[in-house]
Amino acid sequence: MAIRHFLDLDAIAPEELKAILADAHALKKQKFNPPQIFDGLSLAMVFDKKSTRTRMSFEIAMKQLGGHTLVMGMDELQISGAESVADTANVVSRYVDAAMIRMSDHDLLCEFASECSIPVINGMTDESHPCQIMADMLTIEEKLGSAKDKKIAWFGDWNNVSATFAQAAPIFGFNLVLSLPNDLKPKTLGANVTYEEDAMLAAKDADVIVTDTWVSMGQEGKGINKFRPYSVTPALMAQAEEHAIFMHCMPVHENEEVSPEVLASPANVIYDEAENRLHAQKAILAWCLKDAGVSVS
């Protein structure tokens, strides 16, 4: 029986991802009366980077639904020392029912998962951020209905979040426009993904305007001047549809990737987006733990 790892969106069947979103909606409706579907189950959470939303959302998700959590830094695991990846994975698999790992090295995460006999969830790597995009899809569905045929415009850097949006575009049927410096344009755009260097043209008639920090953790000292034309301002938002929403996975840097006026506008849904990490995480965990007898309905 295949282990239900949650590592990359394009490695999971579209119907499975859509079912996870349906469960996330259902679990959010039970926010104040959460079902104890994780009773007796444990989740290990391992971090090599600082975290607010990933740490809180996974820990609260597990505990609200009756489970237990163990939190460790990457430097506390022997995987970063003398022990092999296989040995660490096999030992962790004997102690807990699932593991969520937030680390830089995507290949190491995948290697670890391949050696585990329990589900492994990608809490974020430098290449991919699938849990964030599931929360974003949940937010879009809440605010705009189905993401299908919507135009989502991304501004700023090419990073793990934009790369995962590109994975999600053909899965959920939306059209993604990337607007970023030409030297950062990915070599392959993929299905439902286009590139527009001019930010104002990219924003035209968009249903969703989305951006992220220009300097991710580990990139301190990186120059940001070339990103200035891609700042989300009221003028840029005015190019989008009247109902358009503004999204950002946070942390936010005002007057860099977004202006304070946009953050103060009704279009801003970043706190709904942040809350939805919690409900998306519940559903992802439930999907991963299905073989342990977990069911949302």
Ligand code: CP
Second form
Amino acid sequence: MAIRHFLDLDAIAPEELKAILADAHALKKQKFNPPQIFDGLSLAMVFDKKSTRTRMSFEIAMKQLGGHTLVMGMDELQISGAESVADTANVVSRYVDAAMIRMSDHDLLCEFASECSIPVINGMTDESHPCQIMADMLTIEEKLGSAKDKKIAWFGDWNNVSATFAQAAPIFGFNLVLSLPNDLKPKTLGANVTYEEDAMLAAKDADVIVTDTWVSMGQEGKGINKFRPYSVTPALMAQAEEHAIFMHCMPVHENEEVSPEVLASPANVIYDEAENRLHAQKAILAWCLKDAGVSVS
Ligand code: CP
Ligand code: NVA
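Coords for the form predicted in complex with phosphoric acid mono(formamide)ester (CP), given the form predicted on its own:
Complete assembly follows, chain above in first position.
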């Protein structure tokens, strides 16, 4: 039986992802009376980078639904010294029911998962951030109804978050416009993804305006001047639909990728988006733990 790893959106059947989102809506409705579906189950979390939202939302998600958590920094594990990936994966699999890992090296995460006999969740690598995009889909469905046929315009860097939005576009049926410096344009644009170098044109009639830091963790010291035309300003928001929302996975860098006026405007939904990490995570965990007997409904 295939292990229910949550490593990349395009590795999971679209109907499964849509069912996870439906469960996330249902679990959010039970925010104040959470079903104890993780009773007796444990999640290990390992981080090689900082985190506020991923760390807190996974821990609270697990505990609110009756489970246990264990959190470690990557440098605290023997794997950071001499122990092999295979031995670490085998041992972790004997202690806990699932593992959530934030690891820069995507290939190493996949190698670790392939050695595990428990589900492994990608808590963000340098290549993708699938848990974030599930929370973003939940937020878009709440604010705008279905994401299908919506125009989502992304501004700034080509990074782990934008790459995962590109994976999500054909799955959830939205149209993604990438507005980035030309040298960052990806070599291949997948289904439902287009490129527009001019930020004002990219924002035109968009339902969602989304951005992220210009300097992802691990890229400190990189120049940011080429990103300035892609800053989300009131002028850029004015190109979008009247109902358009502003999204950002956070942490936010005011006066860089977004101006304070946009953050102060009613279009800003970033705190709802951050809260939705919690509800999306509950549903992702429930999907991963299905073979351990977990069911949401
Ligand atoms: N959006 C997000 O993943 O935030 P953290 O880095 O704080 O986990
Ligand atoms: N692109 C950012 C996302 C942080 C949640 C980073 O990798 O640092």
